[in-house]
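In the block that follows, a single chain appears as structure tokens, in the form predicted alone.
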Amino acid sequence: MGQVVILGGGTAGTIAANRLRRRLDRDEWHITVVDADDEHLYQPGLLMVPFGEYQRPDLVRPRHRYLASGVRLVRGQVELVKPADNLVRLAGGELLHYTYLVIATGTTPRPDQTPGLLGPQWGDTAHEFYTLDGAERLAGALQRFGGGRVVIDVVDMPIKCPVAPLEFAFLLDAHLRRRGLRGRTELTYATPLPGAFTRPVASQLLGSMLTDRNIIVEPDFMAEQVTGDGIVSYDGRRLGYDLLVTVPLNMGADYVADSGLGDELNHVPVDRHTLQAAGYENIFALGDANDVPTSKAGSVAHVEAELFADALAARLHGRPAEADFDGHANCFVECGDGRALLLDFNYDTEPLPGSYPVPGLGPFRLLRPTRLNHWGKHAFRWMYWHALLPDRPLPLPARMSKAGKHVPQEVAS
């Protein structure tokens, strides 16, 4: 009996398990998902928690409910992978043998990696919103905030959902205007990037949106430490704050490093098309856990999981096949005041204006703030629970198409 063991029951792990269950004979293959708990968190919703739009019950559901019949859920903490023996060891000593191993344990904010960040100000005037507990604490801080200096800082890249800090800046601007506090608040967006985003066309647009909202951009700001009420960069710049909203350094799981499978950030180096771990024929890494050069976004985890599962199932049925992931990512970007824009890109093509998913028709508009994009982002939560996780067919292309997109004239020239 073959064994597919999937470490992590988040977006990528759940979709891969459910698709493999349908494609592999139950009498020939066991599928096991390992996770520390039975709580599946809808991570895109964390952004809305500080502004009171979502509460904990809106975002957390039992993990086992979204795994297909015939997929075993093991609750436990992964301690070590022993590739030479095809074994996973859990805390407590339980051993799981695998024929194929899928690493999908994501990436996690690590405030402990920035000196001073976990000082007395942590949870008081310094916050993050990439965990549910952190987002809830930040909601309380925003309710108490009466004006002053706010710094939104990205410590380093890569991070999961790299547009989320920008969205937070736009939403906070709108939130403060509604409360009559914007005139008494200085907003600063500090980023390690030279601009607002990684790709030129989107960076130009998003940068101008920050400027239009009177949000100060501090580019190339590599945070070295936090001291009292200030954050200091490696080149000596200091940004004072009354409220710090930080995106800490993101790192993969510690067992990845302990098992000799990770890079310096505990992400698994993989072939960027097949998602096969470097040096291992029967180990793959999906979603935020790997090091592919595209966004660590839910859309990426979704596409990777589908392509990987199809390719592995084909291989196990004797048909030559490999996943051919092209880096496809798409992300809604909340702009405040009930509007959002949409990005669609891959390894080779940056986000461009146009329409999605149907070229020329949409209905969603790329790189243009619209109310329909905003409602599309909110409607996606329903699709996530009812269609995406159960791996039901969705009218969304796995590979990016250039049809319906165009390079702005000012950039092309």
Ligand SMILES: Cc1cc2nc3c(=O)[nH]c(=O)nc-3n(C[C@H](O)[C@H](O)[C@H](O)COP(=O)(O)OP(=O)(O)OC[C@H]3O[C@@H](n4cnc5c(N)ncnc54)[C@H](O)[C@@H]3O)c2cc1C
Contents of the next structure:
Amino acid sequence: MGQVVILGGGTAGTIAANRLRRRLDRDEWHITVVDADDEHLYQPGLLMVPFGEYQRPDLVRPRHRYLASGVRLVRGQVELVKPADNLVRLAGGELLHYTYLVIATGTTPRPDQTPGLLGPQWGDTAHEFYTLDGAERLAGALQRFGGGRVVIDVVDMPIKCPVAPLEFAFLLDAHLRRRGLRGRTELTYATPLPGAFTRPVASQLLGSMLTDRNIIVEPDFMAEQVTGDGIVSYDGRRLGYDLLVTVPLNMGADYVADSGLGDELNHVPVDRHTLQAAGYENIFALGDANDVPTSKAGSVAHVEAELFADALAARLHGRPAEADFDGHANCFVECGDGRALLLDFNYDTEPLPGSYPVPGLGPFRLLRPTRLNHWGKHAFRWMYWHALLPDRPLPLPARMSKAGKHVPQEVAS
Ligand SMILES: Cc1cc2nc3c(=O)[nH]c(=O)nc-3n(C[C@H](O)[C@H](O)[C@H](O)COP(=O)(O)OP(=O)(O)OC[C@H]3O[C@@H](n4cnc5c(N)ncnc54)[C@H](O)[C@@H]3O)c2cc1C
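Following the display of the form predicted alone, present the structure of the form predicted in complex with the named molecule.
Let us now look at the entire complex, which starts with that chain.
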């Protein structure tokens, strides 16, 4: 009997397990998912928690309920992978043997990696919203906030959902205006990037949206140290704050490094089209856990999991894989005041204006804030639980299409 062992039952692990269960014969293949807990968190919803729009019960559901029958869930902390023996060791010593191993343990915020960040100000005047506990504490801090200097800081790249801190800035600006506090608040967006986003057209648009909202942009800001009332960059710039909202360094799981499978941030180097771990025939890494040069996003985890499962099933049935991963990422960006824009891009094509998913028709608009995009983002939570995780057919293309997109004149020239 063959064993597919999937480490991590988040977005990528769940979709890959469910699709593989449909594609592989139950008499020939066991499928096991390992996760540290039984609480599946809808992470995109964390953005709304500080503003009181979502609460914990809106975002957390039992993990086992979203795994197809015939997929075994093992609860345990992965401690080590021994590729030479095809073994995984869990905390407590349990060993799992695999024929194929899928690493889908994501990436997590690590505030411990920035000197001073976890000082007495942590959870008081310094916050993050990338965990549920952190987002809830930030909700309390925003309720108490009466104006002052707010710094939103991205410590380093890559982070999961690289647009989330920008969305947070737009939503905070709108929230403070609603509460009559914007005039008394200085808002700064500090980023290690030279601009608001990684790719030129989107960066230009998102950057001008920040300045239009009177949000000061501090580019090339690499945070070296945090004190009780300031954040200091490697080149000596200091940003004073009354409230700090940080996106800490994001790192893959420690066992990845301990097993000799990771880069300096514990992300697994893979072939960017097949997602096969460098140097290992039977190990693959999906979603945030790998090092492919596209956004770390749920949409990416979804497409990767589908394509990987199809390719592995084809290989095991002696057929060639139908499609390789092209880096396709698709992200709604909340802009505040009930509007959002949409980004669609891949390894080779940057986010461009146009319509999605049907070229020329939409209904969603790319790189243009609309109400429909905003409702699309909110509707996605329902889609996530009811269609995406159970791997039901969705009218969303796995590969990016260039149809109906164009490079704006001012950028092309
Ligand atoms: C604030 C925020 C907003 C976001 N917004 C969006 C958005 O709008 N659109 C979008 O597409 N994406 C968004 N994302 C990103 C998206 O949530 C992630 O990219 C996606 O969840 C990645 O899926 P994954 O399966 O790779 O990892 P995860 O879903 O994080 O799953 C990893 C799993 O591994 C488990 N695990 C980790 N280490 C171990 C271990 N050692 N042993 C056992 N189990 C372990 C964890 O418990 C977890 O269940 C957002 C993320 C955040 C934080």
